[in-house]
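Just one chain follows, in the form predicted on its own, and it is written as structure tokens.
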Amino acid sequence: MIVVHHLNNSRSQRILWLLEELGLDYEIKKYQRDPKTMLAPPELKAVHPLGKSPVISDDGLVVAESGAIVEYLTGRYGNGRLVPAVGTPERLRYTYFLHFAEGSAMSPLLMKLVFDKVENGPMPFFAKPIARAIARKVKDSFVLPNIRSQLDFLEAELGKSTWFAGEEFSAADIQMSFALEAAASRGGLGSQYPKLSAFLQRIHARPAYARALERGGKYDYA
């Protein structure tokens, strides 16, 4: 039996969604973030040394990292579903966006989260002006331009096809969902990105997405 070690408000929600799209049986072991630090609890280190989510266990195997889990599940249980055929242009786009989601898209979004906390978090009064000035400078000169550049790129890519890999929904769309949901929740999507907004509406309307939410529990990015 596949066991998903599921951390609230994390990338592991994508794995629940993938399992629902594939129609596979699975169990969920839930973990809650520390309300102050927002870090995963130490119990996850008993599953994987890094103590992060997502991670799954299946038939004696432990698999971590979203992309690796997606490849493992579609390869072992997909029977060709949610993955374009080898040798097609769609397969190349699929592979690209499967890795782009974490390799490129999430980096500036994570940096924005960190520097937002630096700018707005509590600190000694004498340090606030300096810390806030540094945070704003980094965001304005590097973080926000990178986010805009990536969103512009993704908006243009969805102008080429309905889904990221082509006209058929694929696991690459599942993998891309977290970055775009994070961008939307942090105010990064507006009227200038209608195709990305429409993408989020389409995935949120999928029955498997709704089932994953029901099983996974509260998810702030939906």
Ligand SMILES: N[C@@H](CCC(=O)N[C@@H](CS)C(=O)NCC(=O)O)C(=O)O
Given for the second form:
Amino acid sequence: MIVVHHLNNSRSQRILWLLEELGLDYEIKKYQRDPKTMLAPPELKAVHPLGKSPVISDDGLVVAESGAIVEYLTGRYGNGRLVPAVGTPERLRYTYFLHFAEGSAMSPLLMKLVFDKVENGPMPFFAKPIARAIARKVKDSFVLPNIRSQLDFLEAELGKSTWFAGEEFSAADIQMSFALEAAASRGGLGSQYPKLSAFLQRIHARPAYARALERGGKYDYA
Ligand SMILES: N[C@@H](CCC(=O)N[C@@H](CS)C(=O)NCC(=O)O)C(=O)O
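Having gone through the form predicted on its own, I am curious about the other one (the form predicted together with the ligand); can you provide its structure?
So here's everything in the complex, that chain up top.
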């Protein structure tokens, strides 16, 4: 039996959604973030040494890292579903976006989260102006321009085809969903990204997405 070690409000929501799209049986073991630090509880380290989510176990195997889990599940149980055929241009786009989601898209979004905390979080009064100035500088000179250029790029990509890998919905769209949901909730996509907003509306309307939400519990990004 596939067991998803699922952290609330996290990337593992994508794995529940993938399992629903594939129509597979699975169990969920739920973990709650520490409300102050937002970190995963230490029990998750018993499943995988890094203690991050998602991580799945199946048949005596433990698989961590969203992209690796997507490859494992589609490869073992997909029978060709949600993955474009090898050797096609769609497959190359699929591979690109499967990696882009965690390899590129999430880094500036995570930096924004961290530097927003530095800018607005509690600290001794004498340190505040310096910390704020540094946070602002990093955000203005690096983080926000990178988020903008990635969103511009992704908006243009969705001008070429309905889904990220082509005309067919694929697991790359599932993998890309978290970064776009995070971008929408951390800064808003705004009217300059109509294709990305439409993408989010389309995925949120999928019955498998709704089933995954129902099983996973609270998820603030949908
Ligand atoms: N690149 C990894 C990222 C894993 C990750 O950072 N997960 C977050 C949840 S979105 C987490 O477990 N955070 C809790 C913590 O760091 O303690 C993946 O895609 O699986």
